[in-house]
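As structure tokens, one chain now follows by itself in the form predicted alone.
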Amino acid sequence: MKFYDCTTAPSPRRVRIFMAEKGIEIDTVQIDLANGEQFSEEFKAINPLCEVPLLVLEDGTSISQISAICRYLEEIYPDNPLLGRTPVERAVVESSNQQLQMNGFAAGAEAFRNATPGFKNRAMPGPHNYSQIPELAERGQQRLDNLFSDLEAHLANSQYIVGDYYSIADISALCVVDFAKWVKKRIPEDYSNLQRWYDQVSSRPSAKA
């Protein structure tokens, strides 16, 4: 297998952190976003969505999207579950990490896509062009707060995402709170059980992935 990557990238972080949780070690290949390496004719031959991560397997099989990669290495490495012990807590797993896909990474791309000058024409990731909308750098600042609101509500009665299980949902969590730095969103002083969750999971040997 191979895995691309760019270390500086958010997305493929959560994958480089799912895997070290498991102790999973795969052949890596650097793709160079900065300079557009991605829209190159190589790396779109293998993936036309033009984005890492994505995990090619022996047989020459294509995965992206960090969910389908990471359910691809839960199934062949289940040792360490990271996406649910029980049929109730994968479901609660899931729902979990779909909603901080939602209200984190994609709240976090329009604020920064939208407003950085470097992503002119490049408000979405892809093989294709959009013009920059301030007013989604504005929204998604705003779904930023009301995620961090939301997450400091939640972990007041509650370890971890889910309960006292370390999840994939810990992992997507801890990556939107290190993306929201890039648009100058950072836990609030009073927010003590979103910093208490933050500490704990940051200081994991995975975190540094």
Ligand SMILES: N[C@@H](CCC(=O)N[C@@H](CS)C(=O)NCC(=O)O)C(=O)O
Given for the second form:
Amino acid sequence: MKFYDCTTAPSPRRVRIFMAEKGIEIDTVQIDLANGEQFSEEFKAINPLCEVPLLVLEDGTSISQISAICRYLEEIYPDNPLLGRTPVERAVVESSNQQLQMNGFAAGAEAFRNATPGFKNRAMPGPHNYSQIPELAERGQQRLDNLFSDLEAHLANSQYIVGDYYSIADISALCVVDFAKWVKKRIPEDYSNLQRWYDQVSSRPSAKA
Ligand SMILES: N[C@@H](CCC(=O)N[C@@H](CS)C(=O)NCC(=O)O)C(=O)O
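For comparison with the form predicted alone, would you give the structure of this protein in the form predicted in complex with the ligand?
Shown next: the complete complex, the earlier chain at its head.
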């Protein structure tokens, strides 16, 4: 198996933390996104989406999308489950994780990619160019504010995103909070629940991945 990564990008970090929590080591290839290596013919041939993360299996099967990669890894390395331990827990974890993808990652990407000069015409990742829309950057900032506020309320009564169970949803939320710093968004000083959770999850050794 080969894992295609970019150490500076927030999306592959979600998979790196997932692998670190499970103690999995996979041959890793760095794709230099800053210099456009994702558009090279060689990489396009294995991922026409021109994105990382990507997992390529021994038989040549390419798996893109964080949730699909993590699901595959969970199935072949079932120890220390991060997607849930019961049918109900798996459903709740997936629901939380999808919400974090939509209200966290998509919001952060909206805020970052629509406002950063280096991403002119690159407002969306992938093989097609899209122009920046400044209003979307502003909306992305509002969405991140709302996510932080919703997480603060949620974590008042919950140790982790899903009860007392550390899961992929915590990995996603941690990466969203760190990604939000790219658009100068930080946990507000009076958000003690979100800060307590953040200190807890970011002090796990996996967070360095
Ligand atoms: N939906 C994808 C998102 C992956 C993604 O957005 N990757 C970014 C890095 S954080 C990327 O490859 N960007 C390439 C580019 O900006 O051209 C997933 O779940 O894996």
